[in-house]
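Have a look below at one chain only, the form predicted on its own, in structure tokens format.
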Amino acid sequence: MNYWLMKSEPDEASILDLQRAGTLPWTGVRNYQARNFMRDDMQLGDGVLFYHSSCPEPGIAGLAEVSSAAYTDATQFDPASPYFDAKSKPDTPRWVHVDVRWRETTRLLSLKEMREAPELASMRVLERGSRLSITPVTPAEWQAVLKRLHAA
């Protein structure tokens, strides 16, 4: 099993969106290293922390898990898409998904917070100029996470 950090602008999808909803595709991700942590690395069942980002309070919002396979991001063909990609072509598709499942929401773990906790400190999101949507969080940091996030 592997763990992820997944950020999302919650005026895009939320932690309470994915939580009406149940299951979200993962769409927009215009990052040839983050899709291919989609395309080649993530799996069924693997633990996503639910990151707010690009808001007033940024942190992880939520718990959700990998529910599908990485398949091709149909948002990249539609020209009224803001992730729209005039050089992907259906048969040869620059951009995949996954889809992602709720789990639980629970309180925010702002990222002042994570950058004051030691146990947290070598987490990619929290590297100076780190601004890729998904990065992967190795066990004892996510264990870390899930600590404070269920301590307060």
Given for the second form:
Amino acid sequence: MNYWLMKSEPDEASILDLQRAGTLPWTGVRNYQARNFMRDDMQLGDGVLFYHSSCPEPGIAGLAEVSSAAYTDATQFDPASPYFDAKSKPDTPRWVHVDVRWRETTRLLSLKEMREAPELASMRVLERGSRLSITPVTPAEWQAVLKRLHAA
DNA sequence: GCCAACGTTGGC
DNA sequence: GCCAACGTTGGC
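Could I see the form predicted together with the DNA next, after the form predicted on its own?
Time for the whole complex; same chain goes first.
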């Protein structure tokens, strides 16, 4: 069992969108490191911290879980999609993604609060210049986040 | 809108 | 394989 933090712009897909849909395909990842996490390291049932980015109040907005193995991201072959990749060929797809299932919509654990919490200081997403949209979370960090989310 | 940080591209 | 140029991310 692994844990992850996954960034989403709420304008595109918010935690409430996920709650309504139940499950969403995590399409649009176009970074090799993030893709490799999904392809090589994610397992069914892995815990996901759902993070809102590029918005007025960035932070963790809910909990989710990995609900599929990695499979081909169809948007890479769609010229009308913002995620279209002309260099990716259908016989050797470059981009894959997993599905993510909603678990809980929590209070917002803001980026500010995350930075101020000593027990979260080790989180990869807080590293200087970190832009990765998917980062591993340790069991200790996961527990610490849950404790904060469910407190006051 | 700014800009620091980082990833990717492509010429050599 | 190097590295300059360029593009993107994402907080502020």
